[in-house]
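Single chain ahead, by itself, as structure tokens, in the form predicted alone.
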Amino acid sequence: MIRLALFASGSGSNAENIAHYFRFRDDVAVTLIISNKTDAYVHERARRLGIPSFTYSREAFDKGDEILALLRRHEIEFIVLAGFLLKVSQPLLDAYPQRIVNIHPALLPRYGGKGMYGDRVHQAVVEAGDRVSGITIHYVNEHYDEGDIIFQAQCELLPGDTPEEVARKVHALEYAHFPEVIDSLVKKLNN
């Protein structure tokens, strides 16, 4: 069984969607959720799903040793960032090369980088007058949103779409594609 850890900083809707996708599988499972915020709603979602969740400080994420120890105890083989806002530290990158993926709510390389997440991205897309947006699933490296792109999907935007409407369209793409892309990546781990 391949065990996944999800890192999330907020509501955790993507984390919950991914956990549901793998819920009744015997080859892959979400067995751990880690956050950098004690009050993140993802902890409530994890509780309802019966998945252990933990919170660590920014300093703990930067150092990496406590988190690596937890990941080893839970025999984690693959990490998914699902709305996780901190940069992944070098110790984690070294321990999980090409085994950490992120989803970004835009078509990278546009609208990526430090501070570009969630509604900030959708606002920037609207202000630029773009006619398409979408998602980018990519490997994580030492720079925000610069890892190798694995998958992109796009949605059409209409004149007058608000950032909230863009978010709705992008979330639909996230929920439809992120679990399937993760599934295809972890299947390659056994080959």
Ligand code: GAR
The other form holds:
Amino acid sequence: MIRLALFASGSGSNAENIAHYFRFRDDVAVTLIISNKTDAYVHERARRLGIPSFTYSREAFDKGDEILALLRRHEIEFIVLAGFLLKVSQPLLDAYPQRIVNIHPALLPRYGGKGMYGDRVHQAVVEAGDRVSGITIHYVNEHYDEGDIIFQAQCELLPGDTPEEVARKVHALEYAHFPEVIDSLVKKLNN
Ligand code: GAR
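Now that you have shown the form predicted alone, what about the form predicted together with the ligand?
Below, the chain from earlier opens the complete complex, with every other chain and molecule after it.
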């Protein structure tokens, strides 16, 4: 059994979608959710899913040792950032080389970097008048949104689409693709 941990800072709709996807599998499961916010809605989702969830401060994420101890206790082999807004620190990167992936709600390398997350990204895309947006799933490295790209998918934007409409289209792509991409990466771990 390969155990996944999800890191999430907010609503956690992707986290829930991923947990559902693996729910009845006997080879892969989401067994831990970690956040940097005590009041993130992802904790409520975790409670309903029966998955333990924990909160750590930014300092604890930077230091890494407490979180690494928790990950080891839960025998976590792969980490998925699903709406997680802190930079992943070097101790975590060293412990999980090529085993941490992130989803970004735009077509990287455009609209990435520090401060570019969630609705801010969709706002920037609308302001630029772009006719496409999409999702990027990538390995995580020491720079925001710069790790090797694993997968991208696009959606068309219409003139007059609001940031909310762009967010809806992008979320639909995330729900459709992210679990399957994780599945294919995890399957390769033991080969
Ligand atoms: C998702 O759209 C994800 O791509 C984005 O945050 C949203 C979280 O939604 N991530 C980033 O912007 C990371 N830079 P959710 O909490 O409902 O899954």
